[in-house]
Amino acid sequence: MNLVVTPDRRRTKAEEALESAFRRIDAELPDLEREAAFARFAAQGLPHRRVEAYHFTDLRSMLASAPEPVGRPSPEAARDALGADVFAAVNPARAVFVDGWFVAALSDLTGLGDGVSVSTLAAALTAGETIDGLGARVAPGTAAETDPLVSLVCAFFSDGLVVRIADGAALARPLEIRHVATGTAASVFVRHFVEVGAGASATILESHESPEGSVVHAHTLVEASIGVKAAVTWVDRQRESHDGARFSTLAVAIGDHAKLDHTVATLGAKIARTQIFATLGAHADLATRGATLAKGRTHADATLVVEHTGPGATSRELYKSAVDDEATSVFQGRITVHKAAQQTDGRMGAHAVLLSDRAEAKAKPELEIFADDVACAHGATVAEIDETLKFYLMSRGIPADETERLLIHAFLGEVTDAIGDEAIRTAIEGEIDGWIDARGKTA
């Protein structure tokens, strides 16, 4: 094994721990280009503020250490980790991963409909499938493939889900990919492949959670392709321990005339970074929205890279943050319109409300346009709660705490109101209400 380590800098303890772990487990796992992926990571190391994409999220200084990957949990530990499901009222099919490993006994993959195939990545590889044969892949040389967090998942992943929806088929039930943790200090790496055929449709839910007080560094990578004229709704809820870290990447190719409606709610983790790398074909439609709620001394980063490659496509990006105590929220978004992508319509907005004079919000929306017939715009705002509105509500007998609760909920409502399914919308609103009600408690 030839690991490439940049010679002109000193490795951190976290980088040394990751290299040691990789040397230990590399021989135990199928090759699958793992060494090449780890070499890409080792050549860069953990990203720092001089790396533009991580300017506001300096992982080299933030990550003092990296816990060891762990093996498959016992059935008893997996069952104890499960807890209540935030999407229970939706009655979805479920694929449950505990500490990064699929647990069949806790999952329910029945009733998904004709033309739908769901298997585990471990099973697919055991059956002799290759990564190339699994469908959607991060394209070589792209911003996603060269991202250090993506490289880590590609080097370390132990399991994941392979979802294939045939042309013209539809998921008969929403499919939830649920990630939970036993609470053991661990680095967890999961890689999913989702392939939605032409004219197909699906609703996919993601849920990420770990016990409060646990130190889990959770890394997930979803590689997805959405075929011509297909339609996908995707809702992602992340609520990790305030002592842990969550690094989540969605790399998606949206085909011609296809549509992706995406919502993410981030409500926890000491360090959280959610990345979306999206490529849009001709007349494709992307709507992605985010609600970030940060308190204590947490750091939450939402980063988008949207590439318009075909003409006539539409993208809408709206991310809102409520930031309390000494927490920090970060939004970085870039829309790139390629020369062939004439008549692109792209709009990006990032808005934050600061609930404390020590809270901080940073936003960097960007447009990179190489076509000459486009309608693109971006904007960002950072503000405190409107004191005039607060006074108006309080003057009508509403207590101060309830006034702030109503105003925060209304601020984030533009994100949640756009979720079409009532049961899913109610579940996400309930999570937000719980966070607001817990304000002031120690994180």
The other form holds:
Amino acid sequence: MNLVVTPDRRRTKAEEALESAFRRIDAELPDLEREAAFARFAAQGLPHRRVEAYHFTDLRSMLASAPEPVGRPSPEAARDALGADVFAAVNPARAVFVDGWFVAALSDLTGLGDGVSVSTLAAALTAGETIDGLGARVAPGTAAETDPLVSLVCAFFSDGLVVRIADGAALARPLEIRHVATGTAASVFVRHFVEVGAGASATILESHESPEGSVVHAHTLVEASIGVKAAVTWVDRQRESHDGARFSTLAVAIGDHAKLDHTVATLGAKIARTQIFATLGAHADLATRGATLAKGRTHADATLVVEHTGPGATSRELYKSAVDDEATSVFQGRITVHKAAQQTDGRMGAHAVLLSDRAEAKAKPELEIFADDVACAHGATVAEIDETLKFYLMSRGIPADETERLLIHAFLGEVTDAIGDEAIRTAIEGEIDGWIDARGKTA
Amino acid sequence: MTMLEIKNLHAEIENEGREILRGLDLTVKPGEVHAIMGPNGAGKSTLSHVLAGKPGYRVTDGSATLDGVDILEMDPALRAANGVFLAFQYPVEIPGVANMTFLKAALNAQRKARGEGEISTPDFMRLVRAEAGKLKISQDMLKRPVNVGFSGGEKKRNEILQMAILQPKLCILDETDSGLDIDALKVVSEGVNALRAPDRAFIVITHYQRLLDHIRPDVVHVLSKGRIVKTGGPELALELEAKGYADFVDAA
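So that was the form predicted alone. Now I'd like the form predicted in complex with the partner chain, please.
Now the complete complex, all chains and molecules, led by this one.
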């Protein structure tokens, strides 16, 4: 096996660990274009600050090591790994992944309705399907395809879900893809495919959690396609260990007149990077919102690449972060309007509130416009808690700490209020309020 | 018996070091309504801010006690729990915090600070509905974020609503009449008058005599250059309206 490795550079410990891990799993797991993917990664190595897309999130220096991937957990260990059931009130169907492996015994994929098929990647491949044949794929030649985190998942993925919703079908209940960890130090790679047919509709929940104190580097890649006039609601809740890492990529193609309403809440991980690569067809409608809460010495990055390829599409990006202690939040957003995408309506906002003197927030919103008849805007703000608001609330008897809680909740409320389903909204608000209430109690 | 006792109060703006209050004395008894009038820059708003504990001011000398307790060392929330209420000249908009949530949080925080139990939700709803009705505050205004999208008059009525619900001992009205048309002024004044009580005092800060036609003061003070330069009965306000502040400014 020949890996393309830049010869004149000494690899980092993490890169070396990934390479030796890859040699091992490459021999054990079916090929599935893994070598090509790993070669794409190895050619560049871990991205660093001179790579524009990772300028603020220099993984080469931040990732001191990369734990080994681990095998399937025992049924007992898998059961014990189930953490808080955040979406219990939503009563969704469930696909549970433990340490990156689908666990049927913990999952419930009943009642999804006609025209809906959900299987594991392993089952799909056993049934004779090929990775290439799975409909929802990262488009070749795009920023997503060459992204190093995407390449890593494509090289290492252990398991994943293949969700297909036929034309005109509706997911009868929300589907939660729940990722938990036993706590064993591990790099975990999961790859999901979600294909939503024309005129179909679905609500999909993602949940990511690892036990506090564990060192799990959790990688997820979702490749999704949303057919013409389909409508999808997607809510992603991320709460990894403060010693772990979360790397999430959603690569989604939104068809003509289709709609995606997406929300992500990030509350943990020493290093978190959430990437969204979205391509919008004619008159498509994308709303994506993020709430990031970072404390201690953590680093949370949300990076969006939104491509308007057809005319008349709308995109709304709203990312808000509350940053405490010595934490850092990063927002990078790029809206590209292709020449054909006349009458694009794009608006992107990134807002951070700094809760301590040493907290940091970095924002880089960008517009790249090749059409001449568009309405696009972006804005970014970084501020502390407004003293005027704080005084007003305190002057009515509300103590300083509760005042801050109210104001942080209100600040992030713009993100959560937009979640249409009340049970889902309440679940995400509960997560956020839990974080706010715990402020200052633990580092 | 004295409720509020201010002695030789000196205060400056923190960042500028500019002294605004220069030895202010004021005594207010329970049940009284005191009007404080004076030209621009006299220190009227500074007095209200210093009493409520707004950041950005430094008290360099003197004292202010409420029922014998020094309030200047307290943070604004504790002052409120002890009965100080400032009706803002410019009430602040708080996006994302519903008016009802805010009122309930404030009332319960004060009750907690005083060692009282939380009010039950039905009792709270009844209280708010009754008081809001008197002030012509709609259900919609109660549901909306605090003061967001409220007109000037609605914001001032919302201040009085908070006062009615929190039942403070000492109410300081900082130019509550500014930006009000005559109808709104009436509603606000009626709200204030309804709260007049033997165990409650008011300090009404205003530029104009007009408000005092509706809220009749017991005592009128003229503030100039950071000190009370003249004190009299309601007739003093009329005199000021007729003659202007010039005589008093020179006297100070």
